[in-house]
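A lone chain, given as structure tokens: the form predicted on its own.
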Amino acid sequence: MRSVATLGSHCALQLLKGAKDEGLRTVLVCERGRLGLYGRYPFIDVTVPVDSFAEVAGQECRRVLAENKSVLVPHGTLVAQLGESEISSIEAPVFGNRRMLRWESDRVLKEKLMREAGLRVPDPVASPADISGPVIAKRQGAAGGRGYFVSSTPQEYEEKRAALVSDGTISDGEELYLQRYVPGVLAYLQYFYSPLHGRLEFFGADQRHESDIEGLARIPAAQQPGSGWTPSFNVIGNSPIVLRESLLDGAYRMGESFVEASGRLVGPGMNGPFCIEGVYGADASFTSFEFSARIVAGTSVYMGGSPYYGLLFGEEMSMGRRIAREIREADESGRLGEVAF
């Protein structure tokens, strides 16, 4: 019996609950501080003890791996915490593409298949003497929001910078990316391509609370300036949005643009789970600021299952299951190359 594994992280119990309600055995590469969370779970046959995830790619899990028939479905950690060529080295086949998560973790090439897609996409800002307004700073790959922030001149670019290096959140040598920031209701759109079906599907959205951020948005503005930190953006929680029913038609268009772009760029393309990240704008209009090319930790907001997807299937889905029912068609079908490798 083929089996779905993945890492003790992000959004494992949805993946594998959902494969489990697809038939599917379950394995799960676990840090040995998270064994006693995921013990808890009935529904993960087998427990990869690890004292990191960069083991993933190493003998005993590629053993274990081979064994169970595992297709290993990448989430955040594995994308935050592995390195390009670990991820290469990985034996067993991996959901989706996983060349898709270099260009996920390299903000060069993210921007440039966005652009590529169409999406309206924030100017870049070249260096921080050319900040003349508000911009974001951002790490490189998946680092969840910590250690991002906002200024609106050079210097209060360097102050935070050098506030951030100081407390250990970013290192002295890292490379910052710097974007236009562009105000608007944050809107994560979470989607899902089949090769099997050649069909883009709609999943739902999600926002992000982010830590302290959100706190200083409490503060009087008058007593803002006078707070001495550097709030910070790292993700904290999820909640679900639903959109205007009118925006909809706008969202399938940007994700079946999206698919053909990465098509065209990184062959054979996306498929599986993947979000378009940003916000829309005062005229309803959509600024595209990021993407994910595997599913995002919101879509666990819908466990029970998606609304939107309830009307194409019919029964309660979630992404874990949707993603472990592609797996499941595809092996049935000897097409199992198409959808993981």
Given for the second form:
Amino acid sequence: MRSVATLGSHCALQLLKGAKDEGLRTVLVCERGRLGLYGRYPFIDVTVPVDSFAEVAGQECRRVLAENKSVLVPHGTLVAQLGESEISSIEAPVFGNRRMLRWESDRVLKEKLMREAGLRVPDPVASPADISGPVIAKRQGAAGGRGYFVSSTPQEYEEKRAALVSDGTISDGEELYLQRYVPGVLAYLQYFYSPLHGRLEFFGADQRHESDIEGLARIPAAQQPGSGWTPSFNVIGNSPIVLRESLLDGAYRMGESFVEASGRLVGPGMNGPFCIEGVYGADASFTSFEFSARIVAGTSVYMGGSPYYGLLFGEEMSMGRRIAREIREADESGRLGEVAF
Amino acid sequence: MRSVATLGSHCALQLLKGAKDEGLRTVLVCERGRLGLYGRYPFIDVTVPVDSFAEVAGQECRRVLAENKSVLVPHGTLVAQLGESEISSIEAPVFGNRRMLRWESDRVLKEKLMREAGLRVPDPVASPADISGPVIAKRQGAAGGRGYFVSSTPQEYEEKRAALVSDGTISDGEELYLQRYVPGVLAYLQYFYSPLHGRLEFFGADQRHESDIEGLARIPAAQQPGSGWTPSFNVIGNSPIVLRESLLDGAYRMGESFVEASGRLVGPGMNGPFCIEGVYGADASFTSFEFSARIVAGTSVYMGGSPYYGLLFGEEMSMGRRIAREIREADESGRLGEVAF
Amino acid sequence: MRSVATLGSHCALQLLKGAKDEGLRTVLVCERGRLGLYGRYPFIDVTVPVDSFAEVAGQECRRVLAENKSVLVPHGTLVAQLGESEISSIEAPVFGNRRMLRWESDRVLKEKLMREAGLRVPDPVASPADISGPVIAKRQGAAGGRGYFVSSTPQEYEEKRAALVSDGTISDGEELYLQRYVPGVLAYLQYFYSPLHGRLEFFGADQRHESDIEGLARIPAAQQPGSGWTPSFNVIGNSPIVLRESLLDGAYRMGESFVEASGRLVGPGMNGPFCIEGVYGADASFTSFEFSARIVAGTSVYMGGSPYYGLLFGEEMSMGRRIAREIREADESGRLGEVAF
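Please give the other form, namely the form predicted in complex with another copy of the chain, since only the form predicted on its own has been shown so far.
Now the full complex is given, and it begins with the chain already shown.
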């Protein structure tokens, strides 16, 4: 029987629970410090203890994954902790399109794909000297928002950056990516593209809770610390949001464009779960500042089933279960190579 | 067999899914640009393409709705896009009390009904010259918060209004409605009144996410733009909130009073879904600034079933399904005329 | 047959619905003013009308609870309205460890237990004269946040306190507890410890919505009232948040430490539901400012089942139902004395 394998972090719980619910076996590659956590849950068939997640590309994991006929489902931790060549070297079939993960991690490629998809993106700011008005500085890769900060002038940027370097949050030579800051309603739009059914599905949306920027909302202006304080964007959790139904068609169009653009640039294109991340501005138009070319942690908000998938499937369906169903259906029809490679 | 019909927008998905779950047929009156969106969902039996929603009162829709023995369920899009006489001219039975929709759309009638129901309402401000302290300016009808703004002085009001006129958000002669601004926890209280069972039901509560006012919470005071920026209240989505249980009795009382007052002023009174919209202030008392005399989009937060309805019905029940159940039960007992007319 | 009894407030609905779902009988001790509210729900077998909740320790309640073989489930209203000796005098078995309720209500004991558990707590501020930087002033016991306020200087503290005394929110001699204010993402971590299974379970997390502090987020700095306004922290409701999965191990560790520390200080220790309340700061570490040694109202966010319990139990499970299951299992195996005493 096929199994679903993943790294013990990020959204492993819903991935393996979903796999179990679809009748598949489950394999967890788990750092020793977290064996206790995952041992609490009753749906994990095989656990492979590792010292570091990089071992997922190593010999022992290779053996176990082969033995269990595993399909590896990548998530943010894999993207954050493995380099491009390590991801390439994984022998097990990887769900989705693993080549897309590089486009997610590289700011230049990322922006190229977003523009190819016709997504409205915030203006990049080429150099700190060009800052005039609010700009957000971001690190490369999936850093969970740690070390991100907003500044409005070149001088403010340099001061805040220096403070983060001196406290060790970012390293001295680290290059940051600057984007114009767009205020509005943050929304992370979660999708699934099924090559088996030739169908894009809108799964749901979430909002992120980030620290300590979120705390700002409860501090009166008169009591806010002044220039000595740089609020950061460290992701702590997620909560559900349901979109105004008139925005749904636009959300589908963005998803379709993204799938098509990825087909042109990163053949065979995006398949499986992905996310377009951005903000609805004052005029209700959407500006995208990121994408994730794999399952996002925000889907865990709907571990018990997303409202939109209830409409589509008539049953409670998490993203983890949706992935497992695609694997099972592909396997049963001899098309696994189309959804994992 | 009866069918449920609605316009393709606002909360059509949960309405028709709920109808299907109750064993009814489903009819969607759909603008051509959104045929693709609604075509993605598997529970729509009949689709009537139209160029504009106003055609719902026209001959072709009349024929299809009659042929399918449809009960039309009105929602915010119908209120926003059809005038009073168009709504009156719809031949199909309309779920709820269609005469109430006029009271929802007209600010003077609306306030009259709210006062009749004994709801605490924010003081209206008769003229911009009377502004002293925060006041919210609102447009007539269901505009989804677009063009709403807050100002604290007559001068600030005039500047902001002029800016919105010049960018085309509101029209030059458009009359705005001014209310004292009440800070606190926003809550949209969702109800259903069943004449079949003589029973008021509390369905749940939600919070709205509005742009770009929501973005304000993440901008330090020192970086907020000054007088040149007018945050707006364009509704983007909704999220769930569960009320402190000690507030529930008050919520029921407000709902009961509203149903009774509507019976006196707009016989036979409010039936079906409605919403009382307001804010819980520092002393936990509720100030209502609006009502909706039909299903609100915020109920889509609970498309998979509301927590409070789980308590009442012992099963997962969306507002869409609740409406369909009332239609089915009324039809089966020969009382359809009491719930749709 | 066993019954579950509780006071008609706080989270009574989910407690009794959960008990009914587990096949137990249900008893509600209800103040007369709320008989109407609870009469709306179909799962309450016996209602005992009282003039005041203190009567739960009186003769009539004693008789009814004995007659119905009730296990009393305590919640925040019981803690807020009954003194230590009244709680001690309740004859019915009380679910959890009723001696812990005193440690919850007394600020000094509370802080002692939190430190024993190795939780990071905000620095207490011994006297108003020592205030330098944001400090939150809190009342003793479970006051639902009413009368809490933030100040940054001794002078600001005195002014705000005087205003709350003069409007009757707090009494003249009332001693307030001062803690350093920690900004970030607020999270209320909900747990259940089962002595039957020797197992700690993480149930979920919620965020509180408090008035009128929540309204602050929507008022531009330039329009915020000045020193004349003291935002308060009156709890209005709760909403769900799902934690980043990498924070889950830490959440379990805090819960384990809390159970162990309570075993040392308040034998036989914490059993049943409890909550650790705090804030995730900029570095994603958790600072705890409170605990509740019984079910918290925020679990009502998951009346239809918590995502994390879906993982553990493979079925929809509210905290109310979890408690009822523990009672039923304990009763069936002759171990009721371990979970209620």
